[in-house]
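Coming up is one lone chain in structure tokens, specifically the form predicted on its own.
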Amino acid sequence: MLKKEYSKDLSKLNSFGMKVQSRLFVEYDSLMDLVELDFDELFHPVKHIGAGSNLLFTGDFPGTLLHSAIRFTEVLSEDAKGVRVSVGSGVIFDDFCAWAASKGYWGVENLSLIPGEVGASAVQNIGAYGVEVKDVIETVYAYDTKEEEMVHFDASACGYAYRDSFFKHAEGRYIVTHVVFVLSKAYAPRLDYGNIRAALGLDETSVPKGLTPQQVREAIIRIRREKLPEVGKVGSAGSFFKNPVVSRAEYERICAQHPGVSVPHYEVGDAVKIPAGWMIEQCGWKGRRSGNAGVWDKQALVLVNATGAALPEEILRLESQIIVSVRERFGIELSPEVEHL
């Protein structure tokens, strides 16, 4: 069934809570509806969105926003090693994480409580606590709006990289309809990123036995709730900036410029990833306000609609100020993870 709304209020369809409108909003709940949609009759530009949890609307959207309400979770095959699961693009991603944990399947528990929907997760290559969704994706199914046919891509063909994929650079050509994930039955907790071990009451050297995906999921949820604003109560889009990946020489330069300071980092092959939130905090932005926009007081990587009345330009101004501060202090150019529309 197709649902069309004109001058659609998007206040509750973007987690920043920007009070903007879309000229036309179209929601579909089946593949047939999507295939039969006449794209030539829609107001342009046409943009597909998920739950709006990784978006910053910079003003009213002049064209058509599409949204998937295709929601199903189906086990395709199962053996002693694991399961293959097909999940509709409109399923809330954390609902899928909850389902997997309840079944005792490993793979997505570290991604718990990341806001958004399954379709967007495959486009954004969401990640947290040492895991990226590409690690468990087998196949992405999509509708090709140019050739007007269904297509599918193995994970290896999706061009996955840090918060990136082939789909993000295809100018909206492909609309994800469902994703096939491969989850494991083998005991495989991933605990060595962030403070997961501490949240589970483990020390740094212990070898945990008998943990369940549900226990790890609950620990991740506790960690996220302690440092991130609650979705629906404080407007934000989660992590606003990407964590920059720099050369080892660049990392050593930063360390030399900050003697006596332990610069947090993570090895990424021959390169080094430095937490953007740490750099923002070092620049004094944590907990600060700029008009109605602000930086979350428990996690400097998160920009918030502090009063609920922030205008898009206030978020943009704060973004720019932070980028300049980090550039001047560390010589590194931050890039937003949040998509600007």
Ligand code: EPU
Contents of the next structure:
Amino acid sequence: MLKKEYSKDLSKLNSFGMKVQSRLFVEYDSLMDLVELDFDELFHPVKHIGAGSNLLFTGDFPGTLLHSAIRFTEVLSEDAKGVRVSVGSGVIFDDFCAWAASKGYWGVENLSLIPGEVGASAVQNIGAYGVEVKDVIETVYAYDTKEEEMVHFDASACGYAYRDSFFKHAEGRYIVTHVVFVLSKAYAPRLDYGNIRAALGLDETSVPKGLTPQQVREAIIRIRREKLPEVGKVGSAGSFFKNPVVSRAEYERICAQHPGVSVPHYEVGDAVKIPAGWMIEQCGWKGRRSGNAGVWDKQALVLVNATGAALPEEILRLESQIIVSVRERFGIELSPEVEHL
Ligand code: EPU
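Okay, that one was the form predicted on its own. Can I see the form predicted in complex with the named molecule too?
Every chain and every other molecule in the complex is listed next, the one we just looked at coming first.
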């Protein structure tokens, strides 16, 4: 079924809670409806959205927003090693994580509670706690709006990188309809990121036995609830900026400029990733307000609609202020992770 709404209020369709409208909003719940949609008849630009949890609407959207309500979870095959599962693009990603944990399958437990839907997860290569969704994706199925045909891509053909894929650079040509994931039955907890071990009551070296995906999922949920604003209560789009990857020389320059400070970092090949949240905190922004916008007091990488009444320009002003601060203090240019529409 196709659902079309004009002058659609988007306040509940973007997790930042911006009170904006879309000229047209179209939702479909089957492949057939998507294929039959006449794109020439829609207002342009046409943009496909997921749950709106990684978007900042900078004003009313002048064209058409498309949304998938294709929702199914189907086990395609199962053997002693694991399962292959096909999941519709409109499924809430965390519902899929909950399903996998309830069945005892490993693979997506560290991605628990990330807001958003399955289609967007494959476009954005969502990640958390040492895992990226590309690690469990086998194939992405999409509708090619240019050739007007269904296509599919193995994960290796999706150009996956940190919060990136080739879909993001194809200017809306491909609409993800469903994703095939590979989940494992083999014992495979990934506990080495940050404080997962502590959240499970483990010390840093013990090799735990008998953990379940459900226990790891619950630990991740506890960690996220402590650090991140509750979706639906405080408007935000999760991490607002990407963690910048800099050269080793640049990292060493920053260390030299901050004697006695241990600069948090992760090795990425020959380069070094420095948490943007740490830099923003060092610049004094953590917990600060700028009008109705603010920086979350428990995680400085998260910008929030602090009062619920923030206008897009207030978030944009705070974004610029933070970029300038980090540039002046560290000589590093932050770039937003959140897509601006
Ligand atoms: N840090 C601070 N102050 C802060 C925030 C972070 O000093 O206010 C430092 C700490 O040293 C901490 C390190 O930064 O150890 C990393 O912090 P955290 O583990 O919270 O992760 P992050 O790098 O800030 C990334 C993702 C998150 C994901 C977490 C956990 C990006 C842009 N963000 O944040 O993803 O949940 O790791 O894996 O890569 C999202 O994309 O929306 C998101 C929430």
